[in-house]
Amino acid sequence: MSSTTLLSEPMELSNKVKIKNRIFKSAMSEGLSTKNHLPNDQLLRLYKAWAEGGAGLVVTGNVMVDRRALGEPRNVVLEDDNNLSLFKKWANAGTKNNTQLWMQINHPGKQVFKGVVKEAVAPSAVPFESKLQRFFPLCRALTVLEIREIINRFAQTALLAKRAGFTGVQIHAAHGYLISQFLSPIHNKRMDEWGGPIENRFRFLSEIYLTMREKVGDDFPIGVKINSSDFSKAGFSEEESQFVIEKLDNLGVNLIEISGGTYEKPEMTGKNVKASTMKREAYFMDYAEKLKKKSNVPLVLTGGFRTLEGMEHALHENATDMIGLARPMAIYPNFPNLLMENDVPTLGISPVKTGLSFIDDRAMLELTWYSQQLERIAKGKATKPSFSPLLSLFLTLAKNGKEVFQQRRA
């Protein structure tokens, strides 16, 4: 148990809200709601499985605000009290073991594919580079009242987020989505209150938190997931995200998880990274080295992490004050029990290859052979860690046809 002092050790983000250890389980796209967007007894089991693995705070997949506005088919929506029973047994699945449970909330904005929505809404009518474009809807403006109603549904599911049993929140900020297309000076090129400066583009995230806050309460955990940047020439930069997440801190947010990258420049699936950063294991540790200098606001810090080492040894640094776990758990539900323990196994993820560089290329078959692991948990079967590739492709075409490969998310 010394080599995981660490770890193991509990975190209070306030007099009233104390994780149990500092393994934050991240947040990973399911797919699995009902054809209403609704939880069902798979995510109940799914959740269930990673409370009692061990996670001092588990985070769900992406809840959408708005059923007109769908990332992928099988999106969790709460928009209204309708069903609020089903997201209480959600609640009660995922907080089993003295686990803390906060429901990620999400708009797509215009990252939403071909087929799944009507139409795709964004700061500015900027499309995609053209080789991503074709999988997406042209989008429009949105309207200044429009704007404001996506601050008061975010504001809403957060509290029926609350209300259902869940104990905190995160908004995520991150990956390309609304809030990140706000966010970035390339998608966003209004030229009113809402674009222009940070301080302009930063002002629909604050107005997210400011009004959330004013409808949970003070002693409700709400947490951000941000860009550390987007790795675009001229887009979100390490120093906008600096500036973002001090004023995220004056605010009194309670929990940042940096990531980084877009569907365009997708460095949060270890893409690109370097053979230096690698051998740090997290992808984004010097960007929040940096940080812990200037702000005190508690980080965790998510992509990379395998060993228990390098886990205790970012922990020891200082460079977060929780590791974020996403991968590893789709594989293994139980991994932080198996860390407390000291009987880790050996995690040879590497990226999940079918020789068919057309497939390959693309990475889309990873995050689909990622899904059907969490798919395996959610019907009560173990995971398998060395499944084909080639056969999870077959299976998947099967199923779904290759549609599949344009309706899927990290």
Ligand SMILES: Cc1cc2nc3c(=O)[nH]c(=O)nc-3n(C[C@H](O)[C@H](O)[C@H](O)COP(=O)(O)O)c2cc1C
Given for the second form:
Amino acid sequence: MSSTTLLSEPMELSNKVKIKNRIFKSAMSEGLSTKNHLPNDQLLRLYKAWAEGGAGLVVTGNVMVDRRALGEPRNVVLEDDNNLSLFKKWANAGTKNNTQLWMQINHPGKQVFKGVVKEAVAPSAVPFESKLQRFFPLCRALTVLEIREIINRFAQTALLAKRAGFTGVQIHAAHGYLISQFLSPIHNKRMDEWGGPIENRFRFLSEIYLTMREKVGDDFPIGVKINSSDFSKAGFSEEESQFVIEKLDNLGVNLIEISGGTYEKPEMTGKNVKASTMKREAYFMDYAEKLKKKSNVPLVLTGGFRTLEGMEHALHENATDMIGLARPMAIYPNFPNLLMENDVPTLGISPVKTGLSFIDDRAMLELTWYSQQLERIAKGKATKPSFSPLLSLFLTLAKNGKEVFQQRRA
Ligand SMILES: Cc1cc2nc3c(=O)[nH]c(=O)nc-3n(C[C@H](O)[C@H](O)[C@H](O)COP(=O)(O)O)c2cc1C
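Would you mind generating the form predicted together with this ligand now that we have the form predicted on its own?
What follows is the entire complex, opening with the chain shown before.
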């Protein structure tokens, strides 16, 4: 008997949407759009590879709701139906093999590298901690009118994703981007109904969800990715995260993905994770277990899963309903099939390091190294697990330098 019994079990969401197995490919920003922020053939190839690779549910890298608010130079943007036919092709490629394909929808707020946008906005004009200020621009606080406009943009992008043939959407409320900035008592210092107690800091996310739900209807799945905590002293805490998840469950969100950390504290990539946690593989397992005891909301736990035993154990212990995987899917797009066949490669996935502490202390190189693997799949090349981190850094600087220059000229 294969030991993958639980992983291969289908699952049904509260709105009767069926997912063929418990493997959830988590969002990885591709940075592969056209210069005009549209999907292209490279994206189609990448998503076809993942659809054929066997995951039950594939989430796209973050798609932005506004071309004036990019997180990175080559993000896909979906804000109107001018080029919906290209998104239809993308949805078509990614839903092959009975794969659920959900679009992750995001606004970066102030968490955007210098030179990528003209102006960074946030709930309040609070700068990042001093160590990060060389990377991120100063920001200004959003007006109430602008907050309402962004809420409508999230809903509009979801509706367009549905029209294009994506089978669901995920709201990105984790990792320090705009929604996460609203949730954070450090980054949200507003004195109006959008700031203050957690009930108010949650308002932006709840309004996004409710407006979106009204547009897409009850049958279309909406998920939310949220932090277990921001891991900052006096920041968004586990208790607040639990409060928000309970509310989202009551509002009817179909699937919650648990992650953690921000660019200030990049715990989502396993930075600073305790040895005892590492033994359990999943970085946020303890938190997921606590949640599961209190609530029936369907959960995906993401971050750190590498072995079949670790995944099966988490499902068996009822710590989660689905297993979120990101980096393994950048090296082996067919990782789910390998898991199902019980033929799992030993993942030589260790932290990506250059030896330069000011780079290694942040998660940035980790992300770019894996993005370069995605680009290889997208170009039809084999992935390269032995790729040198220093070369990766060099290529990133060369590419982003050029992109930033182009962005400023535009
Ligand atoms: C290259 C790369 C890009 C990422 N982009 C996103 C993103 O767009 N949205 C998001 O929610 N998480 C993003 N993540 C985080 C992953 O979804 C995931 O939470 C994290 O990598 C931990 O899972 P893992 O240990 O399986 O890699 C990204 C991770 C990587 C490596």
